[in-house]
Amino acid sequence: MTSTSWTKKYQPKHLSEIKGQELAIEELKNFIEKFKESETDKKSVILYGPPGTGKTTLAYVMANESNFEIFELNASDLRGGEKLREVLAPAIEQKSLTKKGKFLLIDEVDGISEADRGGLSELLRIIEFTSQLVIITANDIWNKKFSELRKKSEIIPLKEIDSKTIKNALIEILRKEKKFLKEDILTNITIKAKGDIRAAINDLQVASSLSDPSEIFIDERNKEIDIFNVLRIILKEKSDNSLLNLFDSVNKPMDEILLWIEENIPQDYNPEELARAYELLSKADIFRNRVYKQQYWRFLVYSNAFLSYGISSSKKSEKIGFTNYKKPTRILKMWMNNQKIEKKKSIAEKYANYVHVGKKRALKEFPMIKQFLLKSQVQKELRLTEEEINYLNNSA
């Protein structure tokens, strides 16, 4: 294996070399132009997306092509406001000697927490008072602790790079290195990377160094993503075949994912798009029911396809801007109903133990004994909790 890392050797030097992020590049260009012309009151921009999608690379290449110097900090190294202030002060106060200006890059802002002695609040203060553009990168910026940071910043997503783009990049690297790998090995590397081009290039370098490249063992990247990111990918981004495996990385049952999508489609789609999306949603539900009722598990493929690629392709173009996705009201109602049932069960159990009858009988006779349970002395004898008493009073 060569000593030079291929990820470093073939790191993009120009915007034209960054593949699969054309929309993010255009959005960042537009924001920087507005910033230079004082046409925006925001002084920071957040580049967020999964690892290996090129967030930091984009920041450096954009700075280079804009003739700006870049001053980088890794947020995980700054465990307090005082340290952050100490390191950033010279960068903020001193102008660049050879460039048009200076960008401040805060890499991996996920490393800052509210408990880190003011690191996050200090970053917000710096954004407020600096005259320089602050570029921030993050894998996931939707944590509640970053709510103020999001308000002050332009938010630009970088998506997972599609498999075709990754595979083409790997082929180009092999051509430059004058090496060859079989098609099935390249496909395996591409699939297992799951949109992480950096990981794919690392695996490619390892495979090409082996006497028998087929012996390479590639551990599939386990990227669990939350439901909010899933919604953003399906409802906002361009449709492609990578969506078909999207739900593999979501730790939620398909029934619940369906409700989340049903609830939030209207927030991003116009009436025409909405009609098409709901038609495909109904088809996904039909196949889901066939899976459960007939145990035809192969139908799950069709349900997933309608729910992911189908609904995503219902939109005419990619959606720009932030949408505050909401928890499905049906889930909330089910949760509230389950809470009520649990209170009823716990009261019935206490009553059954007190009068020496079965719990099932107490539940069956609950409508008759409820008036009796409303008496404060009875509630005291049964040692009912405040929540259980509130349940009785509200359901009387």
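Owing to the predicted nature of the structure, the values given are computational and were not obtained by experimental measurement. For clarity, a rigid core is taken as the largest C-alpha set superposing within 1.5 Å between two forms. Residue numbers count along the first chain shown, from 1. Compared with the form predicted in complex with the partner chain:
- Core-aligned CA deviation for Gly310 between these two forms: 2 Å or greater.
- Taking the rigid core as fixed, one finds a CA shift for Lys34 smaller than 2 Å between these two forms.
- Comparing the forms between these two forms, the C-alpha position of Ser16 differs by less than 2 angstroms, with the core used for superposition.
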The other form holds:
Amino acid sequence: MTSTSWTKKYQPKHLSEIKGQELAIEELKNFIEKFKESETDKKSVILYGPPGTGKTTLAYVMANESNFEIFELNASDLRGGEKLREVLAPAIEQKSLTKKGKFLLIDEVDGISEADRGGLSELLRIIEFTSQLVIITANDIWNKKFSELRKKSEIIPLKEIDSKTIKNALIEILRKEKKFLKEDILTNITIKAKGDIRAAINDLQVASSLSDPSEIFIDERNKEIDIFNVLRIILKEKSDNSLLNLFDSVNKPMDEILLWIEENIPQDYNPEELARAYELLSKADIFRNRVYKQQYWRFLVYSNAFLSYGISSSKKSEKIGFTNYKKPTRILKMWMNNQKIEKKKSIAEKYANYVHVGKKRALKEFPMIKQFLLKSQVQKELRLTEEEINYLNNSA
Amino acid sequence: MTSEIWTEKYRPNIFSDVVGQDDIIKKAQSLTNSLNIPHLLFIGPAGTGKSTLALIIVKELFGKNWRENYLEFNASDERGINIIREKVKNFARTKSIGNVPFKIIFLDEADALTPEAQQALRRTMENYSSTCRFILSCNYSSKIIDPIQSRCAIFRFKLLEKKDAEKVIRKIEAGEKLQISNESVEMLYEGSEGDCRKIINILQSTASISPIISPELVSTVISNAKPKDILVVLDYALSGDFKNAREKLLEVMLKESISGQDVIKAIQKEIWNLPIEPELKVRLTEKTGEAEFRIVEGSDPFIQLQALIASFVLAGLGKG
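Since the one above is the form predicted alone, can you give the form predicted in complex with the partner chain too?
First the chain shown before, then all remaining chains and molecules of the complex.
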């Protein structure tokens, strides 16, 4: 019996073997073509998608097929600063002396934590200076900290792989391994994988080695609950102690769960329930803050309890019927607004310096002064840029 | 070149042009003539002439070289005392140009500094006292630590009186060929709360619509510039519509870039005018105070405001 994992053994070596990502492959090919012909300013491409959809594989196979070498870096390398530059110098500065060109691969860039801001700016610097193509993989790139990176990069999404494709891949592997599993077990493995083909192949390998393959589903209890079910359980069902562990099995950070609950309480609750529920939400937020401020993690218990059991118990009776829970939009709106408000801020700053007041005061005065900031002589006097002038004209 | 921004265009350049604040002007003038001024502390409400007086002193002292010998910054805009010290250090390193043996540093809104930062500022003032004089400006003297107050000559600015405001308004009327009725003057003064900057800004905004400044026009301009939307938020809430109240709240906060604390302040003032029972007003004020406290403590302002709106919804139903 060999010890290689099937995921390694059956990892695609050619583009034709990568299943279910035809679109992404096409986009990546096009981009590399453009890059080679210098038809694009972008020097980096981000492949993003859920785990096990083939991001890293795609990078390696693509390199192989287009006769490039991969030079892989991980998040901790990026923290190295000086040392990193030494390692990279030959790779980024000139096309390599050997015949093969290089791709720089930064795998799982979301691994760079908030604290490693330095790592992220190091990455941006690398992209700026290198003459090689940089391939970046990530599960989620919509975090604000990646905004600069997104601007500089081509972005290619990889979809979850559909269950039919996964199942066919599993059957193919079983055939090559000369093993047999019952149809319903294959189906269950596929469903459990939720588009993650790596997880499916791992499960397949384990299941086929068990005398009773169905044992593999025993840990199904720990399966994650999606956020919609969490909302349903909290906002509709009777409160019980299992609520206290509810968030353990949600695949979302607490901050995000809080936003989902915040958004959707009024969908199910009447005014009295609402008042109580928001009071508890606000308490949950306070304790969450105390965790950060005092670095005392016990406070999380209270935050979680108010958020789950507390808000659940705020209702007088169970709720029935289906509710179409909404995605929280407030953070996005705030972000978009900040982009917009940048101009206002820069205008206010110029005005503030010019008339000897503070920037904050100038922002406060803005609605009053806007009227005459529209005059072109005033705009010239303050040396407003074209964008700033556009902002004023559009908001008039 | 004269400015097209009237607060600049009509800013007095010499002592005799300043309207009101007679005692202060006399004192400042004689200090300036002696070519030996101590550190100064200007105390008074916004728009009463603190920055203007600082600029006049500097222009009188240095003539056309004033820009080289003058550094101005605003404490509430700077990111900490260290940055201020750095700027002062760079500026104070070179000697003044001309026959005045010192340069002038004007620090606006000095009361925005924490007491610790003010201690550091005091040391900086001492270190560079041979080459620099400081003019500090603030709204409230109680927020300036005693050691600084004792090192400065103190000038207290008063709110503009109506007769002085009228002088300013009439001067601009003549300069810009406007027509301003007495009633409009009254309204400009009331709307400005004695703040001369505000008077001139309102006037310029109004004049950009029409050179005939009618009281109606003034009142429209003033009320347009005031965010009234908080009332709409409360109206929705009291009528039981939480979702719309919340949406409007977010919109107001984003569009006008009002902070959570400013919203709370507006709500707190508005409670007393709401059509609800006196007892309920007090209870809502309690809730508002608690929400403000939590925001100050660092909680997410929008979450706290939602909780507050939810209690207004309840109050609208006569409960709570």
